[in-house]
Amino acid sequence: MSKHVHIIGAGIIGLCSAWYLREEGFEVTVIDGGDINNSTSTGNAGMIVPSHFVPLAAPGVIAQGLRWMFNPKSPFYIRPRMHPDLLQWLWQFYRSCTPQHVQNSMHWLRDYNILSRDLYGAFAQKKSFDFCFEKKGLLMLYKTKQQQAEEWKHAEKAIKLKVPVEILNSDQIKQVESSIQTDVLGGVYYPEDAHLYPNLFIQQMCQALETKGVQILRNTQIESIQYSGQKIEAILDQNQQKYTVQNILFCTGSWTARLLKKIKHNVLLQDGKGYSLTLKNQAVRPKIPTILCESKVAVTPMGNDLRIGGTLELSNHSTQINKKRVQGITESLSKYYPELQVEVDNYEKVWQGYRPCTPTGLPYLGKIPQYNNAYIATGHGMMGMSLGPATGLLMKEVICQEKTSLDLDILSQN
């Protein structure tokens, strides 16, 4: 096999793939259309979540989504449009929302997240990395009996999967989360989850890769792809600069479907747009990462800062910030944490990013069937950061034709 790989996309998936391929001895060139510093990977909640073993496509999701559609501050929204790609995605999503799909996916997603968490732990031990990696667990806080029932059902599944879990009442929550006042009915605690500061990890990974000789081309947009028969031969950027290709890995997140159409390969992807705010040097904050369950808001301490994020909008890559939905995020905080009052005075400070969502809730990983030298790694939805290192390792194994650390046969349903 030729020992050069072009990786398109410098988010967490592309960078981790570059790391493991470079470790294997490959020459690696990473190409990204932006400057990397404000990518989808940098603004997420930074949670590493073995507790999140149920795919997005699950029973009840559609009914809940329809109820949220008519609330301007809800955590879910589909921008109305009659586009064939969206309609096909929605139809396949509907077909995937079955108990059997969830049952088939749970063990695999658990193992995927555990592998990635352990690989992050290995990175944290390296001298060139210091990205606030902590294994403090995850709290799922709820205020209503209805949400309690939902979280307890998930906890029962966790117990069967041997994922450590603790069910806590309101007094026990105050003992576990002693850094801030809480006003909740109770919660479920997953002590084996972890978190990190995504911005730091991305910055440090870029520095480490370039030190190892990986070329990272920023602000370089791939405009066309040349191919013949079963081989990708070259790619051209916006300046018509040509790069001859030996192997190519597409890791361009929610934009991957558009790019792959250039080589007549169709995948179903939608942009799960989300927002986050990072409060610098936040004195009043929880010490344990938390999901506010009814509001679907993530709250993560990161070093001295606090990140708050949420919403899932199928927006067709809209760049407009939906102020109502940002307000829905900030207004939810004081309902769970009475001391935490947050108002947005400048919406230009709000980060927005587009998570690549597949209709099954499982990613696209592996070789692109009709080409001998083309590969894909995308579709991790809201768990891209959590699954980054494991994905990088898997793609190295796929490209090197090694036995993979996880069985990828489950992805054949994608």
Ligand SMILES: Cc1cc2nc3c(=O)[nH]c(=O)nc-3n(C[C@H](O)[C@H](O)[C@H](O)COP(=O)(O)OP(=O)(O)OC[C@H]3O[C@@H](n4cnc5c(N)ncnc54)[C@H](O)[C@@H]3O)c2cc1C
Contents of the next structure:
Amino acid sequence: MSKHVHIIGAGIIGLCSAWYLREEGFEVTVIDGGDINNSTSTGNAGMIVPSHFVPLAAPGVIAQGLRWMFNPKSPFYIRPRMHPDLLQWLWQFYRSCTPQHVQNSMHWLRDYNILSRDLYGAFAQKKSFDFCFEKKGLLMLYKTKQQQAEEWKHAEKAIKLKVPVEILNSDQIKQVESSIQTDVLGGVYYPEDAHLYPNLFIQQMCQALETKGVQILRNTQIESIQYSGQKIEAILDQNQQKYTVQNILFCTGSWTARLLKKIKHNVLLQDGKGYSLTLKNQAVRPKIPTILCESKVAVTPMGNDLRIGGTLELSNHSTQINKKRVQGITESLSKYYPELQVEVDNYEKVWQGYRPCTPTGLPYLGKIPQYNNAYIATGHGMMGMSLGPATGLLMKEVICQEKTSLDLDILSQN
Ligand SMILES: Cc1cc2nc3c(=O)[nH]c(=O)nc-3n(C[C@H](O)[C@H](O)[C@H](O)COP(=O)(O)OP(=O)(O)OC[C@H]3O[C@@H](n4cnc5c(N)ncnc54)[C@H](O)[C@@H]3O)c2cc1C
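Can I get the form predicted together with the ligand as well, since the one above is the form predicted on its own?
Expanding to the full complex; the earlier chain stays at the top.
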């Protein structure tokens, strides 16, 4: 009998898992509540970041977050509410913000990112893929001495981890980033990072999967789950259509905690909501993907376009666009790039997505312990686009009970 797996969620994690499972000979059905073209995995900043080896939960983050809470244009916000899930998440986050946690996670996150970037490189070689994948590195630009000190601390860690890094002064920045005028104190350059056009990758991945016989069901929201003993038996969609399950993998991003409550599996997850704007055929633009460090704004050239993204709001899946925070993003641009003046005339053009954020900053990957046929892959927070292919490969290995390409023991703390 052929092996079958239902994958719920067609973001980067679900689709990459589908790819490797199909390659292994599985029959695969991917189910998504949306049309896939507008998920968190399409509108993100498309940075593939081996330079990001420090988890979100790190010393100093809470103090900075509290300062930002009182500035309506800042890059961080928590929608005030006394929900037990949020309080529990915050408590766990607070407990994870230790030097020891950072120390324990850094090597693992570096290796996870490098594996994933190289797998993207392999996709980019395939005929059916052309998603503007480029390895031009990442610039971290800063304007203040205080931020410079932060970035240099990170660069020191990079050196210890053998992640290539260069510290540049403002003149050197002008040489490296010759496509646009910059007004900065300096920057740190990570030459081994890469970037891509996420919308293209997701579209092409769907096409490639369907060509290979993977069934993708769009606009199909899974609303209930039937289980008996240690087995998930079936899932039902919004029309009460029932799908009998042999194996099931939950890649439902920031919605996973809500869904898994139905099978009495608790995970702590918050939706780190962010915004992006895509400027089509933008002539004046940087050539190297960049993070404007004080504002935490990501700027990525994608083909002929330029994408600008930022903010992290724990919003409880609010779909309201916070205009002040979007202004915070656009206003920061001209501070670093005096030629880049962007104003939003129509807020309906602003894209929003929800990063699945765990309190440790490390994802949930593996078998769901109470069930013999259920698996989870989510919680990649700010790095899900980067970590998609490696996660797909790891989940294939977990489901096939193979030795995994990365040791997953570190995730037992999650
Ligand atoms: C502004 C912004 C910029 C970002 N920039 C970067 C970046 O530069 N680099 C990087 O690595 N990462 C970045 N990220 C993070 C990255 O986008 C996410 O980590 C990643 O997209 C998460 O992928 P996912 O597959 O887990 O979830 P998603 O893409 O959210 O996919 C989950 C899918 O599950 C579906 N689903 C949920 N519940 C159900 C249900 N009950 N039934 C059926 N379907 C369901 C949803 O419809 C959704 O399509 C950014 C995020 C934001 C918001």
